[in-house]
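As a starting point, one isolated chain is supplied in C-alpha cells, in the form predicted alone.
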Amino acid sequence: MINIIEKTQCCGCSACYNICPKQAITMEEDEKGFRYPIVDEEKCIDCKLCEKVCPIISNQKVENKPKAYACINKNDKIRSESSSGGIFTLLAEEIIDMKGIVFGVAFDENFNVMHKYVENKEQLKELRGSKYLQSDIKEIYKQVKAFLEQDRYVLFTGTPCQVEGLKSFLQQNYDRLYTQDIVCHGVPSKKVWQKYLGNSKNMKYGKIKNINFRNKKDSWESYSMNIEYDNYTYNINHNNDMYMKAFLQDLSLRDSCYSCHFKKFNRNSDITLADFWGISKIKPKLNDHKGISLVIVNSKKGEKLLGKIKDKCSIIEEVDIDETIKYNKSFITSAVQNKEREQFFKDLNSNMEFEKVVKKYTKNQSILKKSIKNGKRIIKKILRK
C-alpha cells in the first residue's frame, strides 16, 4: 500500500491512482494545493501494484547516448504561438498523420490545466504553449494503454515525472508509443494559481477568454504573461507578473521539485524539448529572438521521429549537448527551495491579498539579486585594471 510519509518522495504523477484495481486510491489536494494519493484501507487488497508502478520507488535506470539539436519550425504562425521553436507541433502532426493520438496539457473551462488527448491537427492549438502548473492526469494513463492495445500510435507529452509515471504504469514497452518530456523548472501549486486568477484587482475586467504564459510579442527572451478578458488585455513582463515571480523565485513549487528524481542526463523519454537558452553564446547566428527549440533525442525511436520532420524545419542543427546543459541547468539540477516558502503558503492561506503575499516574499530577493549583479560588475572592472 502506497503511504506518503515524506512529501518530497511523491511527484503526484498519479500512476498509483491509475493502476489500483479496486479504485482504493484517490488523489487529494493538501493545504498547499498539491495532489497526493490517499488510500481507502477498507477497499485496499494489498496487491502492492501501487508501489510497483511508483516511478520514485522503482527508480528506472536508462542507458543511452542522447544527442542535442537546435530546431525551428518553418511555419512562422505556429512558431509565434509556441513557447520556443514550435517543434512540439511538428512531432504531434507526424503522429496524427499516422492516424495516431496525441496527449498533452490544455486548459479546462476554469483555466486550470489537465491532460487530454486530441486526434486532429486543429485541436493541437489547445496543447501548444507552456503552462506553468501541474496538470491533472486523472485516468489518462488508462486511456493511453487502451489506445495502444488498439494498435494506435500514441504521442504522450508531459513533465519528466509524468512520462516516467506512464512508463511505470504500462509495465511493458510498446512499439507505437512515443514519449516527449520537457526541461522542467518545477510545477507550481494549483492553489497559488487560483489565488492569482481570483485577484480582486482583475475581476472587474470580466470573464477570462484566453491565457498565454509566454507571449513573445516583444521577444522570445523577454516574454510576458498575457490574459485576455472580456474588457481588457493584461500583458506584463514575466519578471513583473506576481504569479511568475513566485514561480521563478521557487516559492510555489511542489515539495518533490526541490529534490527531483527525474532531472537526469539519461532520460526515459524518446525526446526532450526545451527553450534553447544559451543559443546566443553557442550558435549566435541562429538566434533571431523569435524562439528556438532545444531538442534532445534520447532513443532510436526519437531519432527516427525527428528525422521525419526535418523537411518542415527551417533549422535543424546538431549541437554539443554538454555545452547546451551549461545554459539549461534545469535539465539536470533541481530548484533550490526558497527559505520563506512555508511562511509564503501560510500567508497565502490567510485573508491577505495574493499580490501583497507575493510582494512580501519577493521584494528582498530582487534587491539581493541586483546587489549580486552589481557586485559582479565591480569585480570584473577591478580585474580588468
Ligand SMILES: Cc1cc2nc3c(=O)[nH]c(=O)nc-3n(C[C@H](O)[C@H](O)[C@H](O)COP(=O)(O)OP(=O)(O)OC[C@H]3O[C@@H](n4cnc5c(N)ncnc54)[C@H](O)[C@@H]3O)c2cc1C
Contents of the next structure:
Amino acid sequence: MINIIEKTQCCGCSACYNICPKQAITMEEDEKGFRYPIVDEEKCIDCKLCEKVCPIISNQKVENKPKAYACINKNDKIRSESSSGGIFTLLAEEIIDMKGIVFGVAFDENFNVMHKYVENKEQLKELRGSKYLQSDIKEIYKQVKAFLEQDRYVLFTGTPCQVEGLKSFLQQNYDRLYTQDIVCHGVPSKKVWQKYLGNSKNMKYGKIKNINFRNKKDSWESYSMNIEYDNYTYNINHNNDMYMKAFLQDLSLRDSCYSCHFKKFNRNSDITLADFWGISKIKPKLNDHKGISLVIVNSKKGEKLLGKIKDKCSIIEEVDIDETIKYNKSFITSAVQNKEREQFFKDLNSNMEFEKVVKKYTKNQSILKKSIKNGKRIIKKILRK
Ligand SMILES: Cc1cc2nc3c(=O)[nH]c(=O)nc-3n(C[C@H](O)[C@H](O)[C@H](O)COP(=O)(O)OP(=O)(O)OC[C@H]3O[C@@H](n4cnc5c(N)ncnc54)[C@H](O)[C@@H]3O)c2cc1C
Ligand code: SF4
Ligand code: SF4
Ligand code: SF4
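Okay, that one was the form predicted alone. Can I see the form predicted in complex with this ligand too?
Expanding to the full complex; the earlier chain stays at the top.
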C-alpha cells in the first residue's frame, strides 16, 4: 500500500492529488475539518509519483541571499483594501500587463476560500486581502502547468507550503513562472470558519455580502474583523473577535503548522510578503499606521519584478533583513501548539456554540494587557522606593 506521509506532517498542499495519473487520491476532511490525501488502493498502480512530488518528503534546499524592503503602494484606495501595504496588487498588475495570469485566494459563494485565477485588473479585488484559513487548491497546479505550457506568464501566490507544493508538482523550472508566498502564521480549517459563521449571532441580519479580516478603519495595527450583512455591519477588533482569538492563540491551526517545514530564511519563492510589524522600531518615520509591507526578495526574478513596480510605490527602502525578522517571528518560527487544542476541537464538534467554546479556551487580550500594565506599574513603584 502507498503511504504518502505521516499525518501530522502533511500540510495539505495537494501536490500528490494533482499529480496522480490514476485519480487514486482524494483530499478528504478529517474530524477537525482539515483536508488530507486518501489513497484508493484499487486504483493505485504504485508509481510513487505522489511521494516524489510531496514537498515534505522531497524537501528542496535553496541557496540564495534574500534582501528585505519596506514598501507602500502609492494608491491609497488599494492600500486600504489590502492587509499590509498593498504590494500584492502591484505585483499582480505587472503580470497582467504582461498578458499573464494571476493565481490567488478568493471567497466562493458560501465564503469558503479557494484558489482561483484572474486575467484582468478588475478581478484582482477578489484576491486582495488575507483570508485567515486554508484555501482549497483543488486542481489548480494542473491549471498553472497548462498556462505555462502555453507560454503564458503566471504569478502564483499562496502560503509557503502551497508554493513549494506547486514547484514540486511541476518538477521543472519555467522562466515565465513567478511565485509569491507570505510570512505565514498558520491556517485554521474550513470547519472552524464555518462554525464561526454559522453560529454567529448576526445571522439574523440577513445574508453576508462581504468579509474583510483586516479592516483598517481604526489603524493597520488595530485591525478588525468586518462582516457586511444585508442590514448590518459587524466590526470587532481582532483582540475581541472569537475567530481571530482562536487563530492568534494557536488553538485552531493545522497540525503541520506547529512544525512547519517552510518557515525558513532561504525560500523557494521569488518574493515573500508580510506585515512590517517592526517598522515603528526600525524606521518609525515610515509608519503612518495605514499599512506597510515587508517585501523579501528571494531571487533575481523577484528582484526584477520589484524593480518594475518601484515607481508605483510611495516608499521602497532596503532594510536589514535580520532586524526585520526579530519583529516577525512567524518568518522562521512555527506557532506553539496551544495545550488545550485537542479539547477545543472536541468541544467544537459538540453542540456547544462557537463563541462559548472559544471563550472557554482563550485569554482575554485586553485583560491580559491590563494585568501586564498593572504589573509594570507595581514593579516601577517598588523600584522607586
Ligand atoms: C493565512 C495567512 C497567515 C499570515 N500570517 C502572517 C504572519 O504571521 N505575519 C505576517 O507578517 N504576515 C502574515 N500574513 C501575510 C499578510 O497578512 C499579508 O497577506 C501580506 O503582507 C500581503 O499583504 P498585501 O497588502 O501586499 O496584499 P493583500 O492584498 O492583503 O494580500 C493578498 C495576497 O494574500 C494571498 N492570500 C489571501 N488569503 C490567503 C490564504 N488563505 N492562503 C494563501 N494566500 C492567501 C492572496 O492570494 C494574495 O496573494 C499571513 C497571510 C495569510 C493569508
Ligand atoms: S503511487 Fe501513483 S497511482 Fe498510486 S496514489 Fe501515488 S501517484 Fe497515484
Ligand atoms: S503532497 Fe502535500 S498533501 Fe500530499 S502528502 Fe505531501 S504534504 Fe500532504
Ligand atoms: S504554517 Fe507552514 S504548514 Fe501551515 S499553512 Fe503556513 S506554510 Fe503551510
